[in-house]
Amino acid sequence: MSRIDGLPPLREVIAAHGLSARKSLGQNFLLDLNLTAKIARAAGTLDGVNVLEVGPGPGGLTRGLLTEGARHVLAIEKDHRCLPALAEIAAVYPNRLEVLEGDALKVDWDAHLTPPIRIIANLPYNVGTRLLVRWLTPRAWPPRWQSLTLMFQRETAERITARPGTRAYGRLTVLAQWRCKARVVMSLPPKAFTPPPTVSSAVVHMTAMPEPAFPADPEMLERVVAKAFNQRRKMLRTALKNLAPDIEDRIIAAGLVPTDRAEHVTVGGFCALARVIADGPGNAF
């Protein structure tokens, strides 16, 4: 698959311009033209789709989604030694690649992109986790992209896809999990990338729910389940104590047993918490 868009090998792109990975942008590329462009296929059929992809590099993933049918992607890369190669790409591609220098934390991409709106992107490691954050926490919803196909370390991507009671349970779960329903659909070796990493990754799929899954004010649970989790080994009655005077009367109110762990609480659970908390007098917020 190398030449199937008549640009040569990625190792020759990166040869040809000097890229080497740089561990300050958290860069590990991906070669394989097959598994970038296997990777694209995970986020679903591309045809009239827009598609932000952060971190392109040299353009491997970059590729995989204009082959398959993406009718627009913009790209947001840091490095600026990047450039020339994405350019290469975009005269393969006229009016369908559009590149964006810059920080993908500061960049607005919003006006760039008309629905519907995809996200794809082999994330650089040192931003992925508040990359998607922020994506999982805009002001209104549903946002205006209907799923996330990211690529994170392995690690990551547990907690994303964690249950209650297993160690990978956390604030990013809870956060993923009641706006999303995410699901592991690849996952790849250090040996997969250039320079190898320490890890191993995985690329995990969220597709973003009409509606949450339970009510609750989102400012509210993201600080209920922050200070949850930001205790996690103490009990709900310990964890939240400055949260409001009687917490143990809401802990129960809410269904919840107060001596359990933020581990043990479900998703269903710190939104009924976080409901009870906001509903009651004498709250911390």
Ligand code: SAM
Contents of the next structure:
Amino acid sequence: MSRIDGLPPLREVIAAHGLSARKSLGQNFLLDLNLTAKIARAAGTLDGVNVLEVGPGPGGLTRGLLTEGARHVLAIEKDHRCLPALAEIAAVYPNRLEVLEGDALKVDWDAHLTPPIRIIANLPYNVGTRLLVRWLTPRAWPPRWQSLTLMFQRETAERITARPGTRAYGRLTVLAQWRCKARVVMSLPPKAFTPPPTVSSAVVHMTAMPEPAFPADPEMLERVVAKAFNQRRKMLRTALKNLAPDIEDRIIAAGLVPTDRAEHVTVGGFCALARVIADGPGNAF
Ligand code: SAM
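Starting from the form predicted alone above, please write out the structure of the form predicted together with ligand SAM.
Time for the whole complex; same chain goes first.
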């Protein structure tokens, strides 16, 4: 029994329920309950907070979230083999854990949780970025969630938190940093997981800003940024030439340098350019 919650250690849970890890589901489990509690704490206070967790698996992080005081955890798990193990956790925390079996890309979780909401997960790597992009692009801002605390491959964490002028700086960086404060709060070596993945991992904590850091139309910003980074080695005036007939003038009007490359343009710079293109006559949209 675990000292923390009276439930069996995770190795026993995995053995009892035959949860051999499946690569196709991105299953790299965290078995150290001290570590999962630490990840839960990295999300900030959980008192009175409702949590969305994607991919609870055998429930290591889920147990961390509950012991750290989450009011309610909604956990979406695709692997039906994990459900009996999760039901055992739910029995120890009456009315605090709800498990939905399904694909997090398809389940509509909105109706199940009321704010304040934090999203906390050790994400399956194969769908992690897609889920993040979805959470970062809700129909209206601010989103229903107040923070995202997510485990990614180290390389993805670096893309989210990158600074201009670095190789990691790109489309995902601008999308994340336009409306969130993002930082890496924990780094984990492969051996922290069972089975160990081939690469290192990191936990990124993102808090939603009440308003975007700079004004811009989300769709226009996304188009400008996508075009700029699709040809990241080209100068802005070349990479963006189909966006507007007088793109070079507009780049200058936005305070940018037409011969610069996308990775040197700050988030504020991209927003200024999106505004100038949206405001000017004859843009391509
Ligand atoms: N949270 C557990 C932990 O930290 O030990 C497991 C994390 S493991 C990296 C990813 C989990 O996501 C697995 O349990 C896997 O079955 C689940 N999963 C994979 N794809 C999913 C999807 N599309 N929707 C929901 N869960 C998914």
